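Coming up is one lone chain in structure tokens, specifically the form predicted alone.
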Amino acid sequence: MLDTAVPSLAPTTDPAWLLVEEGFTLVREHELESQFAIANGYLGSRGSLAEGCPLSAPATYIAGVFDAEPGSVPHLVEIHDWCHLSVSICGQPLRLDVGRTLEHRRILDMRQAILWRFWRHEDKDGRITRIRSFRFASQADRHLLVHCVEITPENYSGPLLLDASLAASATQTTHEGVSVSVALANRVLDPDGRVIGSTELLSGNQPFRAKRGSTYRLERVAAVYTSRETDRPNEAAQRHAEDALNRLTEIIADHQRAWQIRWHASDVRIEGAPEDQRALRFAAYHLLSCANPDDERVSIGARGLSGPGYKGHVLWDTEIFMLPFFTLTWPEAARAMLMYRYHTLPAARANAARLGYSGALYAWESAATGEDVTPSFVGTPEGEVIRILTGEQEHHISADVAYAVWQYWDATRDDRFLLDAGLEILIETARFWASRVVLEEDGRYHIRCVIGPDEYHESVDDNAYTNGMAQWNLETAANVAERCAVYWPEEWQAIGRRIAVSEEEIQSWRNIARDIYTGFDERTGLFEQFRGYFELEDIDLSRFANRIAPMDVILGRENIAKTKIIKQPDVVMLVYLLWDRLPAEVRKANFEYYEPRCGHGSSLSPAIHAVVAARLGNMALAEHYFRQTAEIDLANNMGNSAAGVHMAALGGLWQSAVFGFAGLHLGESEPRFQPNLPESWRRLSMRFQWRNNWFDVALP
């Protein structure tokens, strides 16, 4: 008989959990495929139409598995389109662009992490077909993808033909020798729940007769394994798919329970602002979808597992923008991401040595091994070839990783992580900065020829963010090393022997940190973003308020470098990360100076402005930047969501709500709140974990 658990499954009724797309707009399809992506940290699949369309870009990615032709830049491997399915009725293909669509709705149910589709279509001969389908990537069993499709001929009887591009199994091997296998187990059921066929009914060659008003169901389970987990991934995938198909009700229930646990730990609930609530849940949904606490070999790329942007590479986005969410709501996932940085420490050491430095310089763009895979050149639509310098000069990444290590340990007091991995990262990054600075005639240490977060200005000297974070890195490494020597003397001695760290070296870090040049002007309270910044041309950005292109495109790369226009927060980012080290008047002065000069040419930009504005009590500006951040993907306001959702912006949106509007401060003794809620937010409630205790908070 029919398995009643599957037909009874339905979307959540609360609209604040739903992302709904009514109708069909061809030109929006690529961005919707990113928005509707399903993932579970091991794999992710874009929300493409099963039958495809002229602008479909279906893809399924495996976290941490990269491929590249010799001499090219590695990219996340894409596997076969596991959920492709075309339907023909009485010899006519069922497509949105053929015949007349009576109803078409897609729903991303974020609470259950299930993508739904409801479709009623009339062909040119008047036959009406109803299709109801759902798919998900199992959060409880990360090797599984599930796709169920119900087909009902409403006003006719006739032959029904199903055609799937991947009916059984397939294996592909990367140039590095990693094999990826995907296997499908399928069955087609009649209205009484009897199996009437499986693979043979998905070949596109064998139709079956469908009766008017009857519902037929296709159930498909895809299992994915790689040679990283087993020597025989194809066999493992086949066995797992077949077993899961026979336990489909259990698979669905386990997935739902797993997401209930995740949402219980991480949902930020807003009363009075349903659109803001939906945006925060959209952010958390994609963040949770991309984490895997069971795999220390992988981290989260700039576009997660939702699209090809940045080729799946890991940047500072992960540590600075995403990791705070996981540290406070899913520390096991945060730990795994930081262990990825520990396992890639050898490559970071090699990267520093290649440039003539000591310690560890993390890759600006990192893939499987941690080697720097930043492209050297990029082409413009006009045919210009531009050299990319970020991989050579954006060195603040090492301090960013160190900052995340400290923030994680401070929040979790995971001493085992600190002793086994975190301390070594702090030491090696401090060593890098100690070798990167130059003592000059003024008696100060300088860092020359870098790129800060503001990438409109390249090859600058003494970037305030870079120098300030290097100073923090050196001081913190010294403090933590001395702490470890006191509390864990045996472990400290073992570490000291393994990586040859001495008390003299630790003291040298303190000396450098004390005398490093910061660009701070005590008279004005301002940090100069870099040497010579204050002498650049000042341009009123309000003249370009209605622009539809970034400022570097409007003015040109060479011209914008001569101005004070910045791409994204640089000094303001420093103020945010080192908030408690700076007086209130310094925070305010720097925000008010640099905020009007920011062109927001990066998706990373508005969220940080939202946090700082909220903390300073500028609520109109904070709300403006919060909603600008929310619309980066939900409204595609930067025009590039087709390449995947912007994971840093999503992490930043959560930070703007929690550290900005809720005003969460994590001090030495206990968390405290200084809330500045938007007027429309009648109440904010959330929970988070800090030092092994869960806190439930309701504001005001």
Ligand code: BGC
Contents of the next structure:
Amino acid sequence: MLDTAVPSLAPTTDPAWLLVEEGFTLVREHELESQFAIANGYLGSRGSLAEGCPLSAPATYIAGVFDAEPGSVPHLVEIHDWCHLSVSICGQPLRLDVGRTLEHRRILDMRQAILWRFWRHEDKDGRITRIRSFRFASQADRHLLVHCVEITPENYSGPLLLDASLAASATQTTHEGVSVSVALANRVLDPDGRVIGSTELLSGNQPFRAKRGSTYRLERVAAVYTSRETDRPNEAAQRHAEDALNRLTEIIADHQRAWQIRWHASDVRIEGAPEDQRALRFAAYHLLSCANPDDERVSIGARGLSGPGYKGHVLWDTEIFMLPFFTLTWPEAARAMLMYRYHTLPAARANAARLGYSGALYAWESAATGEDVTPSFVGTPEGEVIRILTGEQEHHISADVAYAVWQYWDATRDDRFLLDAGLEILIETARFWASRVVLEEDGRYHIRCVIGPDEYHESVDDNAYTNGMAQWNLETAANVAERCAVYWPEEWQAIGRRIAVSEEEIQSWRNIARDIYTGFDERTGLFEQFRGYFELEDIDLSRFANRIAPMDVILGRENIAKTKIIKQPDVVMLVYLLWDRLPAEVRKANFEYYEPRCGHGSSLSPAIHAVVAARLGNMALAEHYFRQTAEIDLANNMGNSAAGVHMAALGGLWQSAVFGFAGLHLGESEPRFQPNLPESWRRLSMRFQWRNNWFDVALP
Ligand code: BGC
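Follow the form predicted alone with the form predicted in complex with the named molecule, if you could.
Zooming out: every chain and molecule, the one shown earlier first.
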């Protein structure tokens, strides 16, 4: 008899940790699959129904494993549906769309990181079956996925047929040279905990007799290995799956403990606003689910491991939007993500060289190697083919990566990282900018033909964000290099042997930073977003307040480029990132000018407006943008959560609570808080790590 923890496991009772979906609404299925995804930074699996439904799109991904069809860019590989299970009762399939559902509830238990399902169903002959199931991606052992299902015939006895044949017991596939092995170990137990079968009982052709009122249970473990971790992934997966099934109770306990540790470090607690509390936990749940401090070869894609959006590619979303959360609550994970940028530095150098520049130009969209994998074209639903220029022009990514390197080091003082990797990134990105700028007749350095964060305006000159961040990058690289030369002369010499940097070169960065064109107008205190922006047509966005489509769709791509409407914060983004370098009146003037002109055509947009509005004390606007951010996935308010949750918006939500409402400033000598909490937030408490100390904070 087997006594596992499965029957006694239950969801957390406190509703502030739960996301509950009652009933079943077919059209919501894709967005729910994203919301309810389970992941552990190595594996991620969409929260699809085990038996499927007409709109199910199950998918399980492995971080960093990509494949490409000829002529297209790489996408995250989908491994087979490891938790597929169909159940038939007396010859009738148990499905939500056949018979009558008496009860159906799915619960994402964020505290335990377990996805639950409770289902009571009556077939057309009146037979009532109860199902209780859960699944999770182990946070303690990243190679494991666990799925347990309990089946109880409530008012009948009869043949029960289980079919999990889609999930063969072991498979091996190869993708761009990486072989992936998935092995399953299963067992079916009777009400006394006796094993009555395993894989053969899940083949779909071996019914067994189930007794009225008795609970039968399927316990299954999938283990995944790739040739990146071992040269015998198949053996490793098979052995691991069998072993884990035999230690299921321990596997469950380890997973729960691992999440307890994560939440202890990362939970932001809000008293007085249960919806905001849940939204913040939802954000942290997905962020924590996608990180892996043990793998420096991968980073987090725009939709994490929850869906196919952006094909799993890594963008500035990671460094600018998600990373601060990790830097302050899980620095080991932040470090691994930055190391991904270090390991992809050779590709960034090649990317710069390909365009005739020096140093490192990071790929706008990056996959396994760091080569630029931004698609060049996209087809619209109307059949139009649109050229995508972001891969060629959105160069600010290099400064964004540099910014994250510095921010991480400043908050952790992880000198080893700086000396082994970070400084090289700072130098190579500064080098890129030094070759990218052009000294023109006005005696100023200019950066022509770029796309800033606002992608509604392409091929623009002197984008304020790009120039401002390039200036910051050049100055910071110069400062840090000089500091290293003084404090760590030996290491500095070693770095010099790898990427010789002369004093003249450092001086040239300072000169460029001093003389770069910034678009700043002393008179108005405004930055012009790019050359000519102020002459564009001004359109009153309040006239479109009730729109359901983004502004570029309403006006058309060509037309919107002739207007001042922007897709997302650009100057405001610069103000946010370089906050302490700008006078208060400049921050305010730019926010007040650009905020009404922003169409929020990107999920990255509202969170930054929330942070800046909160810091400026504009609480009504800050709360409005905070909620808009929270609803991007929780209410699918951009209509595209089906492709995965929006990781940058989730990181942005955390930033708006911590850097916005709580007003955390990481100063030179100590962190400070200047809180502006929403009225309903009676109290905010959190922990964070700064320069090797943990701080426990409660506001007010
Ligand atoms: C935004 C980018 C972002 C990308 C992925 C785009 O819509 O404009 O800034 O990196 O989505 O989230």
